[in-house]
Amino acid sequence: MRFCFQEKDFTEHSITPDRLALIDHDRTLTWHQFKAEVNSICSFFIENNWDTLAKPVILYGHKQAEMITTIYALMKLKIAYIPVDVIFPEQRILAIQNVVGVEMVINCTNQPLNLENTTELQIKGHEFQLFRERKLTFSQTPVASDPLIYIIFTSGSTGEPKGVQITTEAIQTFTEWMKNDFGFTADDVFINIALFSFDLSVYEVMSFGAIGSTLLLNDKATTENPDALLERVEKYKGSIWVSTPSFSLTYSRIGAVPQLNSIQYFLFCGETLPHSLAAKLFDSFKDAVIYNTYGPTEATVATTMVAVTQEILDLYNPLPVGYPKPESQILIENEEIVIVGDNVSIGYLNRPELNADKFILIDGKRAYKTGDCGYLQDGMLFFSARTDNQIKLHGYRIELDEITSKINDIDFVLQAETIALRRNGEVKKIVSLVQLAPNIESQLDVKESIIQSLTKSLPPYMIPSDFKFIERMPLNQNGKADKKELERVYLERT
C-alpha cells in the first residue's frame, strides 16, 4: 500500500499492509491503520460539512503521528495546511494568522491554541474535540486545478515571516524523484529528525507515502539526545536519515557504531556539506549512499542531487550540490542561482511585490530567483554564497534584518545590526550590536531582556547567540551599517 499523489488517495500493490507506516514516541501504525485514522479525519471533515474550506489551516503540534495523518488527510480534502510547530511563540502564531486569515486549528497536543476568532479542533487517533467553534468561511468554486498542499514560513527581511505555497504538480514532481531517482524502497524506514515546519521534513513526510515505506518520528528530545536516538534508529532499523549537515556532525565523530548499521543512506540539504564530513561518513560507512542535494523552500525542498562517490570526493573541494532533478532547470544569471520548473512555488502569499521580484517565467516555465551564488562544472551545480542578507545556520534559512528589526522595536533600544560569523564561508553563529539609549546602566540586565523580548517573536534558532554593547553605530559611504566594521568591533572585544 501507498499514497498516488496523483489521485490523492491509497493505492493497493504488493506490499502488506500490515507494514509499518508511522512511529512516533506512543504507538505505531501499520499501512492498514494509517488509511483507516486518515479516512476517520476525511469522514469527519464531510459529516461536519468542513470538505469545502475556503482558507488555509494550521497544524500545531510536534512529532505526534496525527500530524502526519491529519498532512494526508488533507491532502485528500485538497485543504492546504500551514505546519506549526510547539517551539514557535505565540507572536510568530499570530502573525501567520494574520498574513492568512487562518480560520481553523488543528491541534494534536492536549493544550488549546486558543487563538482568536478561530475554530479548534484536537485530534487524537480516531477521536476528535472541538476546543473551540467560530464561523468558518467555504469556497463557491471548483477546486484550482493544481491546489495547494501547504503553506510553510521562512524569515522574512521585514521583520514578518513569509509563506511560501506549495501546489500538488510541485509535489507530484518531487515524490515522483524521489520514487524513481533515489533507490529508495518500501523496505526502508526514513529517520525524521526536523520539525514539520521546517521543509526538510519534506523529504520524509511526503516520500514514505508515495514509495509506502515507514516513517520513524523522533522528537526534540530525542534529537538531542545522541544516545536516545541511536537506540531507537537501531530498534527500528532506521535506513534513510535525512538531516543538514551541523546536525550529523556529532554522529560523525561516533563513527560506523552498531547502532548505526542499518542505515543504507544519508541524504544531505539545508546547508554545505563540508568536504571532511563526506569523506568522514564515506569511510565509516561503506555500504551506504551518501547523497548531496540543494534546494530553497520555494523550490520544494530540492532540485539538485549527487551520490558523493570517492571519484566526488577526490575531483571536488568543494563538493557539487548535483545534478537537476528530471524537468527542471538551473540557470546561472549574473551569477545567481535560477530555479526553473514545475517543482518551483506560486509565490509568496499576498506578497504581490516580492513575487515580482523574485518569482518570474522563463519559456512559460515558473522560475525563482534564489538569491544564491553559484557556477555549472561538469553538468553539476556548485554552490557558492547568498547575494542577501539571508543566512543559513543548522539548516535554518534565517534573515538577518528580520532579528535586527525585532531588537530596534525594543524601547531601551536606539540602534541594533545583526550579522553572521563565518569560518571557511560556514555561518557559525549570529550576534548581534546594539547600541542603547541613553541612561541604560546594567548591560547585563538589558541583554537579558532582549533575550526574553526575542524569545516572544522568535523561534528558539533565531535568537542570537551573543550581544556587544557598542557607543556607535559604524556606518558606510552610503550611510547603512558597516557589516565589516562590526564584525571587526566584535571580534576585537578581548
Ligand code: AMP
Contents of the next structure:
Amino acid sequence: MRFCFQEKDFTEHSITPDRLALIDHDRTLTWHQFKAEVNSICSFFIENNWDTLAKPVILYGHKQAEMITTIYALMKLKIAYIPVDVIFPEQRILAIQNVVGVEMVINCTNQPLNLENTTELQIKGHEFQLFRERKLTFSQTPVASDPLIYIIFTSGSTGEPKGVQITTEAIQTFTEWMKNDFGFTADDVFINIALFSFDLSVYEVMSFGAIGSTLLLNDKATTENPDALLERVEKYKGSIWVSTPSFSLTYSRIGAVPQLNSIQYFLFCGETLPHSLAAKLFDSFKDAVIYNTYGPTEATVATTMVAVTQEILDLYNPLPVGYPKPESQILIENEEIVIVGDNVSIGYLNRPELNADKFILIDGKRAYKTGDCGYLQDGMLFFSARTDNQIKLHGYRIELDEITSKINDIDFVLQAETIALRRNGEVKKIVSLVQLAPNIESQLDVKESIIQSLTKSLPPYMIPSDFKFIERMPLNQNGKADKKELERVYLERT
Ligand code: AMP
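Which structure goes with the form predicted together with the named molecule, now that we have seen the form predicted on its own?
Zooming out: every chain and molecule, the one shown earlier first.
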C-alpha cells in the first residue's frame, strides 16, 4: 500500500499491509492501520459535510502520528493545510489566521488552541472531539485542477510571516524525483527531525507515503538529546537521515557512532554543507550515500541534488549543491539563482506586490527569484551567498528585518537594527542594537521587556541572543543603518 499522488488515493502495491508505516512516541501504525485512520478522518469530514471547506485548515500539534494521518486525509479530501507546531506563539498563529482567514483548526494535542472564530477538532487515532464549533464556509465551485496541498509560513522581512502555497503538481514532481533518483525503497525508514512547520520535513512526510516506506517521528525532546535520538534510530533501524548540516554538526559524535550503522543515506538541505562534515561522514559511513541538496520552500523543498563522492570531495571545496531535478531548470541572472519549473510555488498568499517581484514567468513556466547568489560549473549549481538580510541560524530561515520590525513596534524603542555575527562565513548568533526613546534608561528590565514582547510574536529560534543599547543609530551613505559599524560597536562592547 502506498500513497499515489496522481490518483490522490491509496493503491495496493507490493508493500505488505503489516509493514510499519508510522512510528511516533506513543504508537506504531502498520500500513493497514495507517490507511484505516486516514479513511476514518475522511469519513468524519464527509459525514459532517466538511469535505468542501473553502478555507485551508491549521494543523496544530507536535510530531503526533495524527498529524501525518490528517495530512494524508486532507490530501485525499483536497483540503489545504497549514502545519503549525506548538513552538509558535499565539500572536504568530493569529497573524497566520488573519492572512488566510482560517476557520478550522485540527488539533493533535490535548490542549485546545481556542483561536477566535474557528471550529476546533481534536483528532486522536479514530476518535474525534469538537473543542469548539463556529460557522464554516464551503466552496461552491469545483476543486481547482491543481489544488493546493499546503501553505508553509516562512519569516517575512516586513514583520509578518509569508505563506508559501504549494500545489499538488509540485508535490507530485517532487515525490517522483524522490522515488526515481535517490535510490530509496519500501524497506527504508525515514528519520524525521525537522518540525512539520518547516518544508525540510516535507522530504520525509511526502516521500514515505509515495515510496511506501516507514516514517520515524522524533519529538523536540528527542532531537535535542543526542543519546535519545541515536537510541531511537538504532531501535527502529532508521536508514535515511534528513537534516540541515547544522543539526548533524551538533551531533559531534556523528562520526563512527555504532547506533547509526543502519543509516544508508544522509540527506542534507537548507544550508551550506561543510566540506569537512561531508568528508567525515564519507570516511565513517563507507556504505552510506551523502546527498547535498538545495532549494527554498518556494520551490518545494529542494531543486538540485548531488551525491557527494570521493571525486566530488577531491575536486570541489565549497561543495556543489547539485544538478537540477528533472523538468526543473536553474538559471543564473545577474548572479542570482532563478528556479524554473512546476515545483515553483504559485506565490505567497495575499502578497501581490511581493509576488510580482519574486515570482515570474519564463517561457510560460513558473519561476522564482531566490535571492541566492550562485554559479553553474560542470553542469552543477554552486551556492555562494544571499543578496539580502535573510540568514540561516542553526538551520532556521530568518529574516533579520522581521525581528527588527517587531522590536521597532515596542513603544519605548526609537529604532533598532538586528545583525548576524558570523565565523568562517557561518552565522553564529543574532544580536539587536537598540536606540531607546528619550528618557528611557537602558536598564536590565528594559532588555527583559523587549525579550518578553518578542516572545509573544516570534518563535524561540528568532529571539536575538543579545541586545546592546546605543545612543544613536550609525547610518551609511544611503541613510540606512550601517551594519558594519553596528557590528564593530557590538564587538567593542562585548
Ligand atoms: P528554506 O526555505 O528554509 O529551505 O531556506 C531556503 C534557503 O536556504 C535558500 O534560499 C538558501 O539560501 C539556503 N539553502 C538551501 N539549501 C542550501 C544548500 N544546500 N547550500 C547552501 N544554502 C542552502
